[in-house]
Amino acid sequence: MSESKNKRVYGIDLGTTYSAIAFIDEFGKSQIITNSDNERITPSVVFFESEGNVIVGRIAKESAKTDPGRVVDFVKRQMSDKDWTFSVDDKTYKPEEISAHILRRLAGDANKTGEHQVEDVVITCPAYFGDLERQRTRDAGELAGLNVIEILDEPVAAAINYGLNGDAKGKNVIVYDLGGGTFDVTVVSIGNDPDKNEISIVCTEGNHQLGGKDWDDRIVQHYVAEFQSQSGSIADILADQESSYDLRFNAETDKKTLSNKDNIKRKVAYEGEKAVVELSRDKFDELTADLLEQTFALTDKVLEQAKTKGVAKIHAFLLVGGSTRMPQIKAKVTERYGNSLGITPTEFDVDEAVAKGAAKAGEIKVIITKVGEIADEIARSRGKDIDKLPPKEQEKIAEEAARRVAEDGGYTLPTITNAVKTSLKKVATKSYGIRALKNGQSVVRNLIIKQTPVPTEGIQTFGTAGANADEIDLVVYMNNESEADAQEEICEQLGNAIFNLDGNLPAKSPIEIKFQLDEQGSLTLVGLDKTHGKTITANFKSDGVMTDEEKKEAQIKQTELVVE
């Protein structure tokens, strides 16, 4: 690719436990790119050693085991927590802050090998995540100095990684997202038309709080019951933050090393007691088969929501995220899976995969956008508006504007034709409703329901509850609830809009609300009195994102700092 006529796009996956940023080669194939430790993947962990010296990565996560309370993980599964804050030497910090210095050492370290200059990225975040965790990613991309062009699902990146190969043609997809500290699993359908690449999301569901840090929880919790009855001890291990870190990492380490032994040995020692521990492969996947069977309920509940949107034969099971290389995944998903959908879970690319087809995902968006621009501008020199065209022509159109772009250098026909002709369909990964009386009670009556193809709007038309009212509070809430109304209690507000009416309404007047959801989660409500004309547009963001002047703060706090 030609820098000096087109930028590339990053790809970054932004991970709970680990990270990595990817690009697309001059030969079309997206590559991971290493950091200044050698690495594929970035510990996604912070070490604030001091005030201006800020380290990211493996030393940063050595440094937890001997000075915790400098360190931050597992940040990530805060991105929806509104009050989560870490604080240290007297400063305060959001998850999308931690976040940020994250993104700064992948971008950095890139940028460090001299043939990289990264600008523009495409950051992955659960397919389920809502519009708070969505914003937040994003500020945190641009907190770090970053144009993030888009939030992609992790499914939908991982899909495209592989999906856009000739054999993965007219194929239903589940993609077993198992990482190290969300899990996500996700129906993905691959179009057959030879002429289009078609991939869209049919349904999905998943679990921030469930991933490959649980596992290790379960071995530390063995650990010190073992620790505990050997030496006759009722010490609280876990309330020392070192030895509650050291477990945590000897954990992990231990985990990672049942995948290829049957038996392990740890050392335990805690105020000059010590005991050896034994753990065997059975007795591990024992202690945290519970956890394995939560991400089936989930991967059983995407199977039968699947069925009823018209798919009913799953032609691949890919198992995508570190946490899925435990020998127990694979074994236990083709027990379960095998002879009911006649396949075999596929391990692919669990580390990368993610972040690779977010770098291609950002490509094929650059492309489309740029054949846009041009094929409008040929319109227009023509004295026409390409939206008004006939379709052929408006074809013709386009592909001289593929051609002029292949002309102007940095990508060839081919990667522009394949690009244009690809298309990426996702779902609502939440229902949103509006407060509503039912039978005396109030109810959230859900417009818009999650797993609907997305760009979508719902509309209903409410009366109003008495006579004469000036003004109606519009109550917006989001929930994951599959049915035309939800319990009020288990939803969460987005926020609310008074609808000013113009007063002398009947009872049971007629109000009419529309919500329009975009593709990247973001809601508007508009709100029409059928009576007077009388209309009212508000636009609702999650309670919790950082407003314009904390996004200036933040950057001018962390300008103070140096990730390593």
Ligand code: AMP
The other form holds:
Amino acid sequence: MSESKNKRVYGIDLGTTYSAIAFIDEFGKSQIITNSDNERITPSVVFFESEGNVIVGRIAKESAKTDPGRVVDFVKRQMSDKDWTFSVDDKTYKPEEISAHILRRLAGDANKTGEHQVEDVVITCPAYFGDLERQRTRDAGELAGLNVIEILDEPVAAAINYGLNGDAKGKNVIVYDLGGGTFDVTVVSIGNDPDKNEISIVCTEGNHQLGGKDWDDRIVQHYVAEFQSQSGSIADILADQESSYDLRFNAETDKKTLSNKDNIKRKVAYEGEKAVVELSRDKFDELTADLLEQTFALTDKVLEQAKTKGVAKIHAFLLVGGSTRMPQIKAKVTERYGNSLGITPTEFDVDEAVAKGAAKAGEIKVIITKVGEIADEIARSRGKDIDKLPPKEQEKIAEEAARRVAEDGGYTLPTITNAVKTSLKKVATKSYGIRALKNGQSVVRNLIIKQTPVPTEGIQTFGTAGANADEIDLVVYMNNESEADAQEEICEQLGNAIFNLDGNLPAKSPIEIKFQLDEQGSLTLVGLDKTHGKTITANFKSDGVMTDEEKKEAQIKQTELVVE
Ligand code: AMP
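Can you switch from the form predicted on its own and show the form predicted together with the ligand instead?
Shown next: the complete complex, the earlier chain at its head.
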């Protein structure tokens, strides 16, 4: 493989339970890269077998039964917890360090095929991830030695994978994505213009503490209750780590079996007592009905929001994520939405849509940048500035640039022209507000409301509460409210900036606050003291992310074998 040719961007679906990596072949088609166990998806489980030996994937998952204290699973659910760590062999790991091992396995296995050199990656995360989790996901990639060109929302990735197929033109689509640990539901609108590939996210809702794991947990609870009732034992099986892992492992297996069979039997044994528990699909559906209902409440909400944005007709209902394989999902979605929307749900590349869409998004981004750079170069070599050329000439230069990028990158020309005409419009997945007093009470005044297309900005002029203050503490929050005001208790503090004031300002002096949110979800605050024309600018990043020093320390260090 030549260095520059075939240097691709890889899409990584870093899932709660399973992860996958994809790339775009020379014909513009997304392909999953199988791991060294020949599996298309890799369990997101990390086993610290011994100091210095870390195993990721199926073996790690199986090892949880025998070595539970050395195994970490569902780490993605810990990304929002600033205090969570995992300790083994006198070492302590943060969630991003554990995630880095998963990424390292995916990239390492791809590299081992000899056909790939994974460096530039797009990693996906739930739309509902806040700034801290996104930054930690990016850090995980860096710790694994990867160049993270974008952190992309999972539903956006799935939408890209769907939206770039020819049949999607002019359609409004709802993507219902139920994975192992998270749920996202998103309405996407795909433009009708044959000369463009326009994919617009209309609105998105979700819960990143709701996924297949919760369905597994219901089975576990059922097994424990049945074991206790049959054996008369009141022993707490779940307090024992090994038995608890065993039960969870079996529960997931049984859940999957119930996707194909009507009934299963499971032997549960503990401290010399045993029971044989039966579970029918109907009973399983009953045990989990409230979980399903939670997904529908969010689906209703997103459909309502879409209506208010002028998207009333939905043309396709796509089921994405491994958990949509449970027959209850398709059946109940049809029951609930079949008539009202006039469509039946369809499974859509259930396990792979996200990784494939991420690879497409990455490739498109890189191609658009390269074509732009080369077009500039061509114009400059002719002594001209591309923006000042007549449109016809600009078009010709763009065609030449596309040809060159195709040649240099080992792509077909249609792959390049298709990429160049693609545009993606995203929305803010959180509301952003600032602390202020309203009728003497502290509230968070939202300047950017979630579901607004990004990039966006929000401006409001406030008054100073007291006179002659030296400074104002500008405290910025994220929240899930769609109203102008949110209670501080339900908001997540993003950070604060101290605005030093020029003295002697009377009370009620005007202070203008502007929030700017870019497409990557990065927030900038600009404060303006209107009396003196003095400004403050601050960028907000969550605290709790690793410092550069910590990252350097935690970097996964790899070496090569040397023939001696
Ligand atoms: P994902 O995060 O999209 O990879 O989804 C993983 C989740 O899908 C896990 O909770 C799996 O247990 C679940 N899953 C995978 N296959 C099936 C199946 N056949 N039936 C039910 N759940 C499944």
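Residue numbers count along the first chain shown, from 1. It should be emphasised that the depicted structure is a prediction, and the values quoted were computed from it without experimental measurement. Think of the rigid core as the biggest set of C-alphas that the two forms share within 1.5 Å after superposition.
Lys421: after superposing the rigid core, is there a C-alpha shift of 2 Å or more between the two forms? Comparing forms between the two forms, the Lys421 CA shifts below 2 Å.
Rigid core superposition, Gly272 Cα moves 2 angstroms or more between the two forms: It does not reach a 2 Å shift.
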